[in-house]
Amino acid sequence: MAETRPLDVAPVPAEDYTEFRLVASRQFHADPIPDSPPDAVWRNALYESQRLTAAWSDGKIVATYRCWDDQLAVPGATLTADLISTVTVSPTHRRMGLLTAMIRPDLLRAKESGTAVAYLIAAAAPIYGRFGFGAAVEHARWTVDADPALFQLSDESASLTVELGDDRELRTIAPDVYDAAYRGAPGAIARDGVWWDGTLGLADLSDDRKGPRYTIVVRDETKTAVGYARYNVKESSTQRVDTSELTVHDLAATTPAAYARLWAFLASIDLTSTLTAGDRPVSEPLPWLLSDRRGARQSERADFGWIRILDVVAALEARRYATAGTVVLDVLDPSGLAGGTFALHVDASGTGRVAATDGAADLTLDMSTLGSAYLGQIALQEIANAGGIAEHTDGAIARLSALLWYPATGAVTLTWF
């Protein structure tokens, strides 16, 4: 155990990785499964590429924090984001400023290194607004009637071939498909080899006891993989009438035709009555594939990814825009990290140019509000309708809302991290 002072916040040495994981697992109510040798190999490979911070009290970890740099899809582009995860504080050490002691230095470090945004999934929604984060993308669980007759496929979609497979075969196919698809889905993140090995059950982890999944791959006329899905089926029936449910765990496609072919095939699998898919976009185009759009329904919906802008100029210039225009915005940031008054000008090509200015602002909003609208998936006008923005120039809110809104062109299963 590293020598520490009471309530010392410091980087986590390799010899404390197991304690770090077990402490965090307890706070998330996960089973306290001891690390097997394969667990340790896989987790060490993961942790060694990341930044782990903890707080110690009397030689024991009482708070955890994990972050790393990775690619985040933003409108029309990807950019490096500071991904934040495994944030916990023991119930015995709450309200001692431990979260602040871990997150503020990380945000400052990320900003000074040139990282424009931080990104996390909030376990508790009220926590992160005070640090400048705003809920920027939502996820939904979809329920679909397993009736292939509902699907109206184009000739292009119907011509695609479907192959059955397993997780090991998918390991050589899915990463390229996902990498192409996630870039059109703001709020989606890149997946590395360690993630794929752990998720596909190829790392022999203790929690692989859930078992493998079935997989399908869609290919075009050149035999190129353009989509895949992973699923399993929970068998059930009532008086020999089938009520089995097919659960989609991951689905990605590089073209609309492949997307439609995947869903239509899944709905055609015998002895199933319902399809469910979680962590999917709320704007899923699925209902528009059906002759009866009520055959696809959102059964759950909640916030997913939260953005904290660390550099307004770099963040707004990194993304693309669907319309042209100009607006001057006053961004309030009580932390003093990234606020100020900025002029955003978007030309006809969708390229944004941003500069700090001493001029009069058209509107005033706080950093968390700008973060919520940044990915273009939550309309700024909706936030304004709740009274969260001060407008100084008539029409400025509508103008900025139109500039920031950006339709997703990809639909992938969102990645927990």
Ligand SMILES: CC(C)(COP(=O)(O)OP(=O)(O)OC[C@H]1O[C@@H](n2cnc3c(N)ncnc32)[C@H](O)[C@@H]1OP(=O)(O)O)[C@@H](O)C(=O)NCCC(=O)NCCS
The other form holds:
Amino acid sequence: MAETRPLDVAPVPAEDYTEFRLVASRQFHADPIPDSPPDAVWRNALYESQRLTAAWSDGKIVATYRCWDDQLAVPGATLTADLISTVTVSPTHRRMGLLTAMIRPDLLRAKESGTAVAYLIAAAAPIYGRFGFGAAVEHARWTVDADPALFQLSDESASLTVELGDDRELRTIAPDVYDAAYRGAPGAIARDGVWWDGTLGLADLSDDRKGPRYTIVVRDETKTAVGYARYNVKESSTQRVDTSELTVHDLAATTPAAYARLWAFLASIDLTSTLTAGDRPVSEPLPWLLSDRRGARQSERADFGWIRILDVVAALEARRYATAGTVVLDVLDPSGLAGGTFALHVDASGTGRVAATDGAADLTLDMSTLGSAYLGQIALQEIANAGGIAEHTDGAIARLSALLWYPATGAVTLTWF
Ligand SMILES: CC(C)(COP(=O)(O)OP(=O)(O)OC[C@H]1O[C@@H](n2cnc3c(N)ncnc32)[C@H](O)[C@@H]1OP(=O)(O)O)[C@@H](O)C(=O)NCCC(=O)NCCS
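Can you switch from the form predicted on its own and show the form predicted together with the named molecule instead?
The complete assembly is shown below, putting the previous chain first.
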């Protein structure tokens, strides 16, 4: 039986990185394979740049928690976020408060260091609302008929050139394209060199991120790369009729013309019948490229990124707004971390100014609800329609919903972390 005394919760020293990873792998049902030497080099470099916390019982790790700072795309800007990952508690030590003992101090630390939001991908949805997180961006799988005749390309799009390449070449091209593209996709995060090396198979890792992938790069008339895609094809046929599926693993473009050219080119590759792409935005513009919009179908829609606002003033002032207006919101945060009453005033240029106020609020909402609407991808009105937001001034929910909603202008493959 598990002990009931408080367990040691502390930062993880480098000599425990392997145990940390193996314990976390077990909770996520991954193969408990020890790191190969290249894996260890890559992972140690990653962990050394991050904050690892664990709980120990009898000298063994029984809970893990990992976080680091990264740039998060928010409406019209990027913002430093506390990214949280690898949250696990051994089955022998559940419901003893270990998650709480790891996440609460981290959220407080992040707030005190001036970080306005925390961000994570929830393995299970019921866990994080109590800590003030709200589901803020969704992802989906798209399936597209591999029929180039469906695509109606503009002259600009058709004039772009497409090059075939490989992951090694992509390493020098993709980071700049992605860096420009993700900024228009609220909920997407920046990717650093360690991420690119690991994902593109250049770190000699033994896990499944390595593997044969084909790449294409789209260039404009100045030869500047404006888009790329990584894919592979699973070959199959029925009675000699090709049923092969092309899977897009990553796709980013800096312009709508490049985006259209990428998809149209992928659809033109012979000996494939369908394209699929996971971890894509739910608002992917794909159907609007096609003469028959049913040629692109969405499935597996689910929540992806969850936001926890740690500083309402800083978070709301960091993003842009698509419309002007003023709303006073009362934000409930039982943890005492960041709640209060705030006046949000957005001017005609889309700049928001926020001030704590003693004045009467137009509406009252939970911190998790504000988090869900913060990235501008989920309408506050949609959440309000399910109840849970108290309106004190007629029309306040509709006004705040209109203020917070923001169109995504980029469509990148969302990054797991
Ligand atoms: C989810 C997990 C980390 C929770 O850890 P824990 O140490 O048991 O959590 P705590 O004891 O601190 O519980 C805090 C609160 O969350 C609740 N809670 C914890 N896990 C929950 C779950 N899966 N579903 C619903 N509520 C949960 C607890 O009941 C407790 O509520 P209370 O304060 O009202 O009593 C742990 O169950 C786990 O490792 N699960 C498998 C891996 C996983 O899902 N990780 C999440 C990755 S994003």
